[in-house]
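Only one chain is shown below, in structure tokens, and it's the form predicted alone.
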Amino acid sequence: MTPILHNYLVVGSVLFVLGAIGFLTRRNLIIVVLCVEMMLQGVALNLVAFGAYHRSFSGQVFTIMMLTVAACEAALALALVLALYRRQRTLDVSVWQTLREPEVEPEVEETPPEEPPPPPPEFPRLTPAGLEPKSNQAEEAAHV
């Protein structure tokens, strides 16, 4: 493996791993779709790198087909996100537990009750230093 191919594979792998982490940790539907697209771009970069390394166009051709399917998938995902948002007025993935199969129980995340924030500490007030400036009215009265 040449160093150039190694660099491409590392960048493609980093893209894929970052996309997978984002897919598994985020709750916003739009961010989840973008993370899937980032994973596909990492795979596409690896395919093109291997195709160039083996002096074959099969990686590039497969990447073009994959990007075409990814564009269609992104359009369908955007339409699905819009339809789901119009229904529930939220993009949080955990709200969509009702879309599961009937025999599967929905997962409920228990959120701890919110405690009121502690009152801010009262700091001692310092007396102003120096002379207070004269007001404009006192200066005008002195000039008249």
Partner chain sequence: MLSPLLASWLTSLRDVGLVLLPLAVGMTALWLLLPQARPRQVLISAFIAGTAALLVGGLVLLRGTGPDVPLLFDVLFWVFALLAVASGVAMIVQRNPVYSALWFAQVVLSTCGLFLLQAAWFLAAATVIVYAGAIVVTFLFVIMLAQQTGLAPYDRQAREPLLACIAGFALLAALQYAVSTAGKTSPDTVQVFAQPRQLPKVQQVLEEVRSRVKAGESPDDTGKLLYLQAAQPESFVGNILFQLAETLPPKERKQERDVCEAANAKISRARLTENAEMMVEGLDQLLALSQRLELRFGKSPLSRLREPHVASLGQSLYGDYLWAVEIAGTLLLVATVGAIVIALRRQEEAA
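Starting from the form predicted alone shown above, please give the structure in the form predicted in complex with its partner chain.
Below: the lone chain, stripped of partners and molecules.
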């Protein structure tokens, strides 16, 4: 196995596992779906690397198919996320645990302590420059 293929495979697997960890840990529905997309990216990298290794276009064709499926999946997943959001007005995954066994206690998430509000954004301010315009009164007075 050429080192170059090996390296691509390593990067692909790292992306895949990072996506998996994100899928496991994040509670925001949208981020969960994003993580799935990242896992798909890892897989796509693997396919392309193998395709190049075998000098075959099959890998790329397969990746194109995957791209198609990923697009479908993203569209459907986001539609579902929207539908779910409309139901509960939250993106929290923990809301959706009604499929648990009846005997099992529902998982209650500990609410993290309230963070201090972020400091108000500092917008750049231009230092005052040039002459201060004359007051209208003086002008009016001059007219008069």
